Every structure is written in C-alpha cells, then in structure tokens.
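Just one chain follows, in the form predicted alone, and it is written as structure tokens.
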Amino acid sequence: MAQMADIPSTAAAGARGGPAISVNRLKMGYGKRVLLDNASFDVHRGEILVILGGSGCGKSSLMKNIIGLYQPMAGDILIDGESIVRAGPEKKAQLQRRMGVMYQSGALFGSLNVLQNVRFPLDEFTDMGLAEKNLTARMLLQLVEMGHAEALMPGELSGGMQKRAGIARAMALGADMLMLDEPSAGLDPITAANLDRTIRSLRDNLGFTFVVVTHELQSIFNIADRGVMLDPVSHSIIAEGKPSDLRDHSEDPRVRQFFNRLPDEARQATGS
C-alpha cells in the first residue's frame, strides 16, 4: 500500500538507524505566550508515545509543531534525521507525509462516504488508478476493523467507528508514523477499549510508530510505551518515562496527583 503512493514503507523506515522524531530545545507558544520552552525528547522507532498533561500544557499544540503545522519560537524538530523546521516548502511536504494524522473529532468529510474518506488522500495526491484507490481503502478499512461500513456516510457513524475511519484515512500515503489527537475524548469505555486494542495492533504487527495525545488515564496506561508529561506552570516537560513508574516511582507531586487522580488540596479544603 505505502508503496503504491510511492512512500516508504514501514519496514523500509523501520531499518533506518536513529529515532523516528527528535525534539531538540523546542519553545513553542502564540505571540508573547510560551507554552513550552527548552524541551527535547525522542521517539523511537516502533514505539507508542503518549503527550500528557491537564488542560491548556500544550499538548496538541505540540503535536502540530511535530507535524509543521505551527513553527516553533526557537529548537528544531526531526523526522528521521532531517528538520522539518528549516525544511523548504517541497520537503517539508515531504516530511509531511510520513506522518498521518487523526484529529480528536475524526475529521471526516460529511458529503463522502467512509471508503471515499479513507480513498481522498490518495485521489488528492497519488496518480492511482481508481481500482487500486478502491482496493487500497478497502485494505486500510479492514486493518481497523471497519470493513462492514465502506458505504456509511460520517453521520450513520458512532465516535468510535468516525475515529477508525480516521486512522484509516491516516495511512492511506503510506505513513510510518500515526500521530492522534485525543484518540479516546468522547469514547464510552468499552469503545475507548477496543480503539486501544487496534491502536497496539498497529504497532505490534505493522511497526507503526505512534505519538498520542491524551489524557485519559486509563488508555495511557493500555498503550503508551512511554509518557512524557507537560506542565502549564513552568512550561516545561516534568516527566518520561513508563506511565506504571512514574505513577508508582515520581517524587513530583505533580506526576503523582495526575496518575493517581488526586484533586488539588487546596480545592479540596474549601469544598470547590
């Protein structure tokens, strides 16, 4: 499939040496506002890193600096070895598209169906013949267990379901890296749970490599390999690590309070 949009295949990138994605001294904000400064952190090959947090630390904003999105105040960003921060408009597009992306609300187009959804990036940017668009859609459709619902528009969709079809869409050029936003936000617990089952699938039997962002416990704990935890305070990374260690193990009683979801004491004394 990666192959037929003519992108390197997850195999091929998996034999690279180095880390997927290198986060090096990045400050990132809007205007005046910082919302991170001084940070680095890799992504290794094949592996799931979660960006936590409690609201407003930054964390889909760091995601969009990831994928180029948002240029950063000062640091540098790389995809396998190569900035996408100093990166002209034609590699930085390059860049771009190793890595898929699925927004909190899924992100489909309500005038297609699921199958044109999924078959729109590759109408958009590959010279595919329309059977092979079909067979390829179809493929990603089944990876997500989503086979049965080709022909649903997004609004027969449940949030479960518009999501997978997200992740499908995200794979269609071939991308090795799987970059979601807020994955479970909206997800009763027994769908969360199944999204979560697919999202390890991904990884264990195509080697996706994945950065989520999320704070919803319970799949922090199901999939991340790995957590590095923001603070809106200092604007800084406080934590990586194992979500079980830094839960059983930090001494920050910031890390402790978010893994074991302890309210503010000082809420807590005045009753609000």
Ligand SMILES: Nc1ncnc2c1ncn2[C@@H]1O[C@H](COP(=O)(O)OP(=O)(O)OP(=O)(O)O)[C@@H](O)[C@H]1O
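Remember, it's a predicted structure, so these values are computed and weren't measured experimentally. C-alpha atoms forming the largest set that superposes within 1.5 Å between two forms make up the rigid core. Positions refer to the first chain, counted from 1. What changes on going to the form predicted in complex with the named molecule:
With the core held fixed between these two forms, M99 has its Cα displaced by under 2 Å. Relative to the superposed rigid core, the position of the CA of G159 differs between these two forms by 2 Å or more.
Relative to the superposed core, L135 undergoes a C-alpha shift of no less than 2 Å between these two forms.
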Second form
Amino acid sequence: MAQMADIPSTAAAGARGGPAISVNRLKMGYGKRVLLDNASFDVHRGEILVILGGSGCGKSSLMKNIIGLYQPMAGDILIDGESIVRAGPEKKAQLQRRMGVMYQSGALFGSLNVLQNVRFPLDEFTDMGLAEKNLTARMLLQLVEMGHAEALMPGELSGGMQKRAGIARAMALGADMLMLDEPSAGLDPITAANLDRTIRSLRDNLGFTFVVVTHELQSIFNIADRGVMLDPVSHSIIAEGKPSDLRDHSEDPRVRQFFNRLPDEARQATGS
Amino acid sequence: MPVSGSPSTGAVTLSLEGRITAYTVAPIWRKALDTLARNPDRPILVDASRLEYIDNTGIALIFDLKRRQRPPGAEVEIHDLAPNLAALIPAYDAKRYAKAYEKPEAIGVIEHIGWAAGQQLTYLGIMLGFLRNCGTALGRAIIGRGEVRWSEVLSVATEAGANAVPIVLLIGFLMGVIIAFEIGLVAQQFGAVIFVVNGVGVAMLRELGPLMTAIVFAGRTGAAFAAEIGTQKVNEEVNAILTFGLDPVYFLVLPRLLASMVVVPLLAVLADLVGLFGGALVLVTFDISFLQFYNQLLGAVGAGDLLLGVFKASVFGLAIAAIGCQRGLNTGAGATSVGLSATSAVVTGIVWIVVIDGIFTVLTS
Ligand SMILES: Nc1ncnc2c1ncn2[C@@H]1O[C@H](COP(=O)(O)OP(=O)(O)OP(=O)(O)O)[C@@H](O)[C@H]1O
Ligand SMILES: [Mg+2]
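Okay, that's the form predicted alone, but what's the structure of the form predicted in complex with the named molecule?
Zooming out: every chain and molecule, the one shown earlier first.
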C-alpha cells in the first residue's frame, strides 16, 4: 500500500537556506518537572551536531521534542524553517517523515525480521518493486555491518545489533536529517569506528544533517562539528562549540570535567 | 528519464536527471531495468551529468545498474557521476547481493500436524516438571517453611478476584436464567415444572457455577498472568531474579497460585448464588414462588454439592494460574511472543478446565 507522499523530497544541502533545525527558547520537561529552560541552538545543514550531557539530563527527551513526539512547555522548534510545535497533524507527519530517527532502544518492530524492519518505510511510502526495496535495504544493512543478520528477528539480536538495524531503518526513506540516540553505545571499538566513518561519509558525500546523542568521547572528537552540552542542575545549555575547543578552552569546570573524563573529586580539586 | 539510441555505436543512453529520492525512484528504476532488458546486447550508457541529488535509494539504483552481468560489449557504463556520489558506490560488493531473498522452507500439512503433536508431547513433560516445582513451593508455603509474599497475594487477589465480580455476576445470572428457561419449557410438557428447581440447583452448584467462573478466569486472569510474566521475561526481569539467587517460581508464581486457589472458589459461590436467583426469577413465570423454589432447593441439593463445586473451582483456579505462569515463564523474545504466550495460556487453560471437569465427573458419579 504505497502512498506517494507529496513531500518536498528531502532537501539537498543548502536547498532552502537557513538552519536545518532551529530550537528557540525551548522549555521542556514532564508534568511539572522542567528538564530544560530557555534553550536555543541551531543545527546547520550538513552539520554533525552532538548533544552531550550526563545520564538522565534530558538528551533523549530533547530529541523527542525536536521530532515532535512531545509538546514543549514553551518555545519553538523549526524544522527547515517550519514549526513542528505549532504544526497540525498532517504538517507534523510531513515534517517527521523528513527526519530519520534511531531511538535509544532501537525500537525495531518485534514481529518483523531485520530486513523487513529496514524495508518497512519503503513498503509504506514508495512504489518500488520488492527486488529494488530488498536491494536498498540490504545496502543500508551493509553500511551498518548487519548484512549477515538480515533474516533474524529483533528478539534474536544483541543490543548493539538492534541499534545498527535501527540506524539502517532510520536511513531507509532517504531522510536527510538523521537523529541518532546513542548509536555507538554498546558497540565494539571497531564497529563504532566504522559507524563513525559511515556517518561522516554520508554527511560529506550526500550533505546529510546529523543530530547525535553520544557519550563516547572518541566518537565525539571523530565526527562532531559542534556539540551542545546540557546541564541537569541549571536546566540550560552550558556549552556550545567545537568539541576540541570545549575540551581545551572551556572556562566551565563541568565541561572540562566531561571532556577530560574526570571523576567528581578531580573537578573539586582543580577548583571552580 | 530520456532514453536515446545512437545508431552509429549501437549504444543506448539512459539519462538520470534532477533529484532521485525514495519517493521518486520507483518509476525511474522500472524504466531503467526495462531498457536494460529490451537491449540485451547493446551497451548502455548511463548519463549522470544532470543528476542534482540522490539519496540511498538512488545509490541503490546506480549500484543495481552497475552490477548487472551482461555480455561483453553490452556493459552498463555510468558517465559523469559526481565524485561525491561515485565515492559511495565502491563500498558495496556486487557479489554479496547476488542471491535473492530466501523464503523459509514451507512444510506440508501432515508434517505440520506431526510437528505440532511432537511439540505438545515435549510440552507435557515441561508442564509436569513445572507443576512439581510449584507443588514443592506450595507445600513449603503450606507447612510454613517458606515465606509467602502476602502483599503480592493480596494485590493479585484484588485484581483477579474483586475486579472480576461484575462479569462473574452477570454470567452466573444469565446461566441461571437460561437453564431454568430451557429445562422449564421441557418440564412444562410433563407437568413437572417443580423439578426444574432440582435441575437448576444441581447444574449451577456442581457444574455451571465453577465452570463458567473458571472460563472467565482463564480469559481474564490466565492471559494476564502469561502476559505479565512474559513481559518480565522479555525484559530480562526474570533473569535478574535468577541472578539474585531467587527462584522465579517462588517469587512470581506462588503468589498467583495461592491467590487463584482462593479467589476462584469465592467467585464460583457468587456465580452459584446469582445463578439460583436468576433461575428463581424465571420460574416465577412458570408459577413457582420464591418460597416454593427455596423449599424444593433445600431438598434437592446438599452441602456436598456446594462443597464439590467449591473444591472443583479451587482446582480450576490452580490449573489456570499454573498454566498462565508457565506460559509466561516460557515466553521467547519480543512482543509477539508475549502475545503468543497469552493466547496459549487461555487455550490451554480452557482445555484443562474441561479435562479436569471430566475427571471430577467420573470420580464423583
Ligand atoms: N516518559 C517520561 N515520563 C516522565 N519522566 C521521564 C520520561 N522519560 C524520561 N523522563 C525523565 O526525564 C529525565 C531525562 O530523561 P532522558 O531519557 O531524556 O535522559 P537522557 O539524557 O537521555 O539520559 P541517558 O543518557 O541515560 O539516556 C530523566 O530524569 C527521566 O527520569
Ligand atoms: Mg537517553
């Protein structure tokens, strides 16, 4: 049941000018609990932006706000210049289809095998023939080194394999904005490095825009053009910039502590 | 996508233009394959000079054209592919995509029946082992050597028992009404309407009260047990319990068994009462007063009938809970298998209710 969505097919880098994603004075949280207040930042086209911060500070929640799963408490989020916060259901779905998302848990469909999971968006939204869809899906699986596992069910995959299949599925519809929630967590160093290379190659060659939540310092320095760091205490963005600059030149001891991977005593010792 | 043939070289030119994305690739791809198929022995030149943008599906298309095995002199050549796009293609190795998607082997009906029967036999062994474990845990609880998590028992009893009262009342009442009416119509022809009371009394207390309650319980609670424990299994909570050195049977199963053994008989008594009431209501229309009904009933059924029904209900409760929990613990991986466990808990539960009921009937007649 292919429905040819009348989506302005994914914009190539710079097609429309302006940032790919723009977060303006965002306030978000759950119920009465505020996680982030008055946060603003842009994701430029063809940029790899990483969202940083300690566990539980709201990185996944921020991502879910950006992709329109949750309604922010205040502020606005623009996707390619259009507000996803104020969009009606149809417009919202259209904007959402422009973003490929990999959830922290992989979120594969349990009743479909790996190949079918990756093919799913193609089945739903395109008129392509089965052989073509299978080929595309297999090539995506090869990108994430999951070619050998295409016939397995999600329940039969390891955590890292589920993530990689989730990444392949996120890319299937050719969305040029990809949101990846901790893609390399749980991967061995070689697979993680290959994944970093794939992300860079897609960005360099196709101009994709990436928003990546990650803690892996190695990966941050490898792929990120810019980082945005959230702080759970002040509910704000405490740092924004090139990761190596943040590591070497940040005034903020919390930022230096993060990038130099120091325990709490060390921060107190270096003074703040 | 323009296609042009050049008579001089015999080559066919396919030109890829503009933007190729998942939403637009399908017709282009079909056209391209069609062109290849119609010109099996002419070289194909793919002109990519006017390509503005492609996504992963477009890359797959170009790769697909390139990997085709064609006779010498009739190869596919891609021209003027932008370097950034060309850089993406060599990452793929055509040999790895040679095989088509393999469907799982289909097996015949007979084989399938044999396979299913084999499954059932192995399952019988598993179930017996499980029941022995439950029996040990239950025995320890009864003689007071094992600690029972009573708060858990209470919360299961509330959910499985108290919350099931309305549906049990409704079904019990309707059963009473229906059998009174059915037997009443027959008895009327023989002028023996008063004996309908005997029929309703015996049927409700010995059979229908416990049986209908058990079926409701299997559908409501047996399925819930399987789904709850199954989800815990899928989320590795069961593994966490095991690695703490705890026994999931004691931890998850025992409270459910105890609660079910108590709750189902109570529900069955309720069903008995409203069933008798429903029967009495119907018999009023056959000119039998409540008082007549009451007196006749006392002569027709005794405490033995009630106790038999109650005991039976308790066994039903035990069986349903054990099956639900066993199915839950046996859940495979993924959301689908939780659904399968819940379904099979209900089906197996109902089968066992009927089998146990049959055994009781043979033993007590
Ligand atoms: N659905 C929810 N309802 C209520 N609170 C939630 C919900 N999801 C997350 N939270 C809370 O919001 C906070 C941020 O959660 P979030 O998942 O965004 O953290 P995170 O930064 O992604 O952490 P991690 O690095 O561990 O994945 C947490 O403290 C969590 O308790
Ligand atoms: Mg998270």
